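Only one chain is shown below, in structure tokens, and it's the form predicted on its own.
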Amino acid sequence: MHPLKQYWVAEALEQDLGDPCNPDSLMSFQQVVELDEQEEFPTDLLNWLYNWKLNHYYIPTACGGEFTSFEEFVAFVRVMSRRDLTTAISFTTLFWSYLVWMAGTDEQKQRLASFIKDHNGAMCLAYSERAHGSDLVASDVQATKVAGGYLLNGEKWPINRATISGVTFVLAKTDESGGARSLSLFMVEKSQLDPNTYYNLPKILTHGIRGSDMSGIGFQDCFVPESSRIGAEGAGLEWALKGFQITRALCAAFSQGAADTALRTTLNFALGRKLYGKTVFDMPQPRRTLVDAFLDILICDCATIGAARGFHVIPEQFSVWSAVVKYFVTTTLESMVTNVSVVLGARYYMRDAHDWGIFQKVVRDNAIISVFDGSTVVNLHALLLQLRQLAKQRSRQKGRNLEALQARLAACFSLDQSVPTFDGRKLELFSRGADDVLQGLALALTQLQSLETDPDLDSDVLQQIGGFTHLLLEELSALDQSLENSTFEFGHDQSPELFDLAKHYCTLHAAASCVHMWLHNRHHLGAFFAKGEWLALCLRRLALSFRPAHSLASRINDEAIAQELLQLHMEDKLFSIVPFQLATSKVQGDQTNATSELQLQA
């Protein structure tokens, strides 16, 4: 098993599943690609994971479940998301459920927890509507007080599982004045409303997930008791959105299977296909593809792993951390996906060819991720709110509370080290201009110099982190002189420049983050992780969004990156900076037992 305790569950889960090229294994490529082709629902997939009592892992302990850390949720979930995104977001839907716990009774969790664990129940969160989208507050399904209990009408739509789950979760107007109070959050049983007054509306036929039961659910003078209530009236929309903070920042664990399938496939075949008597993966240009295609897999790492830990340790920041990495992370993957696309030439268009046509599968669904839960726009405006609050905090900070800021990054960095108990009430709607990631960049720049006389560090490499790390401050400083500078009015008319500087920002939060791992995991995250080769790639990388090449340092030598690739494919390892092991693949050693010999260096 590996060192770290955190991903025994993703690795006891990914040995049961077995080899997804294998056709006779659970989830296998040509099993799902059949069920995405026939638009059916996994419905014997999710069964199978129900009786694996993965349900059990979204429970919390204090509730009765198996839930310790987003940092194992993230990694089982990523062991589902690679095989297949359609089952890995139906499953997931069961997350909702962290909406009572964390702002529901005991009895509703008790409630609540027993029909996850002794009913296999599912869920759904019925927020968005036809004519509104994502703008909650225009809600139209009206929730009416009555004795006893509130009458629903009105439609959500289009909603994931809503036909086939027994909870839904809705939002609904309970003040007809309007305004932030004006929303309550429902939680839904189905079992107990009258199946008069309420329906389900036809599924959606989508471009990926094709199997999803993507539908919508309809009230008519639907009664649901007062107990049904999650929190007080009117609290609907604050808790709705602190639900998001912890699913948007989730949602990279999906992105991040599904990538690493996307290049797992590729390199089966760069490494099987020979062309003027050499693989594809000898040859320079896809060769570099491949290697980029794992460096950003590297630094989404960096930026998700970090975030489901700082969860645990600074939830307050967490209306920052969520909306960079659902911005960086989703969409960074969505290009890489894109990028590597192009080494599969014809093949990658091919619904059967090429273990299995999992690779255009793979196109279709991942690109919802970016979209669902809040989209890319909704995720930038809501940064951009608060990147003056945060320069101006930053400012205020600057050299101040060293010692404790760098207790909080050790905590959220050092993978082993233990997570506190995760405490939802202590989310914020907005985290008051601190985000520790790039609070501290100063401090790791300080931290990189400390090095410069470590016997076991590349002073080359040393120098081009730290040169990196520098620029990064830089930039920062620049940014922030632009928000002093900006003309910005809170409101939905944002410039196209305000969101530039978002995803800039965003950029900065990633690349800091990689420093971040890097400092607090180089005595134990093993010897390609700890010389650092790996990130001082990645740091250029991620500097050309904003410089031009020819003014950055030049790119050093990416062989160990190559070697590590091949050597993580070889060994059936995750592409990641925390490599566990994965089921054994057949087919693919077949395969890179005839090239190893060629590519491996002693």
Ligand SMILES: Cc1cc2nc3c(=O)[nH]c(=O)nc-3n(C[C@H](O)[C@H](O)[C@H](O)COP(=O)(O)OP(=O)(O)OC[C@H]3O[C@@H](n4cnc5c(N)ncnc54)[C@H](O)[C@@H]3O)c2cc1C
The other form holds:
Amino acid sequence: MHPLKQYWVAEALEQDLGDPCNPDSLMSFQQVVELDEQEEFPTDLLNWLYNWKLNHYYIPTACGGEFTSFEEFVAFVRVMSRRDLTTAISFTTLFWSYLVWMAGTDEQKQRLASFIKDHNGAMCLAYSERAHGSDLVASDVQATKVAGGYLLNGEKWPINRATISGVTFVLAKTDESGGARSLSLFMVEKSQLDPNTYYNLPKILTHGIRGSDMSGIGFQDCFVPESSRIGAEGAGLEWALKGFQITRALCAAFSQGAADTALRTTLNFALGRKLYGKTVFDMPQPRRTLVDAFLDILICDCATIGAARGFHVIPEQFSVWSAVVKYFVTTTLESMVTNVSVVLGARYYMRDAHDWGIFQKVVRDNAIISVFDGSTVVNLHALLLQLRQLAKQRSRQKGRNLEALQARLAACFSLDQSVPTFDGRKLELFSRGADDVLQGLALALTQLQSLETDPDLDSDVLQQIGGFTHLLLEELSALDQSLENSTFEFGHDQSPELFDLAKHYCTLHAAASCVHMWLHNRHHLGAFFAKGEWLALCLRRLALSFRPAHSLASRINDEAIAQELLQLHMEDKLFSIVPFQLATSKVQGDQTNATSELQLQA
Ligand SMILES: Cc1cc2nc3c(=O)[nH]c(=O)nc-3n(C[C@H](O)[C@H](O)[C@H](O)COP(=O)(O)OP(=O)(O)OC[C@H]3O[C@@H](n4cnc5c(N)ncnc54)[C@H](O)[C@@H]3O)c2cc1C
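Okay, that one was the form predicted on its own. Can I see the form predicted together with the named molecule too?
So here's everything in the complex, that chain up top.
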């Protein structure tokens, strides 16, 4: 078992699901591709997960479940997602229950926990409307107050699991005058409704996650009792936005599962395919592409795992952290999948010529992660509204309260420390200018300087890590200055230049997460992690987005990264800073599924 307990659930689920390359295992690539071709909802796979009691891990222990940490959660969602995003996304709509764990009454929590555990209940989130998309305040769905409850009217679309679920979380207008307090949130239990007062819209044919229940729901004078309202009347938007802080950051787990499969199946190909007397992996260009893809996964890992733990430590900063992770991780891993598709060559475009066609399914399925739950622009917009205050606060706090900052960073990034219980009531709509990851960058640089005498570290590698961290500080300071000087107004008509600044902020935040992750885990994540070559290369890779290559220190030799990649592939371990054990692959049916053993023996 993995030395870190928070990875045990993921490892156990992996073992019980078995090798996805074995057609006889559960959720095998062959099976999920067949279901996808038939656009069939994965009912049996979902039932298997309920029987395994994975649903219990979506309910906090205080509400009678097994959920203890978002780090554990991210790990097991990766396990599902590396096999099939359709199943993972369908199952994980259970996580909308967090609205109730955060804002619900004790009675609502009990009802929902029993629905999930005793009745294999599923739920959906009904916020979007055909006419209004991201503009939630413009909602047309009305909840009109009547004796004992409300009458719902209107349609929500497109909604994942709108038809095949028993609970629908509906955002509806309770105050016609409009504005931020005009919406309320309802936990609508279909079993309590008069079936003549609601209907489902037809399945929507989608580009990816084809087997999903993508549909919609409509209400016609549909009575819902007062007890179904979550939180106070008028507080719907606030809870909706706080709920998004949780789910948006956790979307990264879907992308990371998908990215693992994209890289693993491309490696299967690159190690087995021979051209010009050698394997594709042996050619410098494809090898570099695969190494860079691995680096992208490691960068995203640091951002995602840091954030998953950060929820427990500094939830009040998540209006920033969550937007960063949702934008940065999903778009970076989308690009990574596109990059490795080049190595797969023609097979990338074929639906069944390699590993049962799982790659092209990953390409299609993964593309939705950056769109739903708040698209790329919506997250960047949420972030850019806070940039100016972040810059001001960073300058005010410079050099102050360093001990407390250091303790919070250690709690967020030291994977060997247990995290406090998550308290969703501490989430805030704005972080009031706080972002410990970037506030702590100067501290990290001081820590790096103190490592100069460490005999276990290669001085060239350490110098690069220090140099790039210094560069990050320079960039941050320039960014802050331009923000402080900007004439900035709130609203939706923000300039494309501000969106670019928000993207830049996300890159700096992700890079700083990598530095903190290394500093806080050098002694317990293994030799590859400790040596830090991966970090030097990751920081250089990120710096390329804001500096030309020729102005940067030259790339250190990446052979250690290539060897680690091969080793993890051969040992069936996750491509991650926490490479936990995956189900072992015994069946490698055809030549295109060759193992990395070939490469290591060569
Ligand atoms: C597969 C799938 C599953 C989904 N599941 C659900 C679900 O379960 N529940 C649910 O409620 N919804 C769901 N949605 C809806 C999804 O969240 C919406 O797509 C989202 O609300 C955006 O709406 P829209 O695409 O219509 O774009 P719009 O919001 O109409 O945007 C149109 C254009 O304006 C731009 N834009 C929007 N806001 C800004 C801004 N602030 N600044 C600059 N540009 C902006 C957009 O980028 C886009 O270019 C799902 C969608 C899909 C495709």
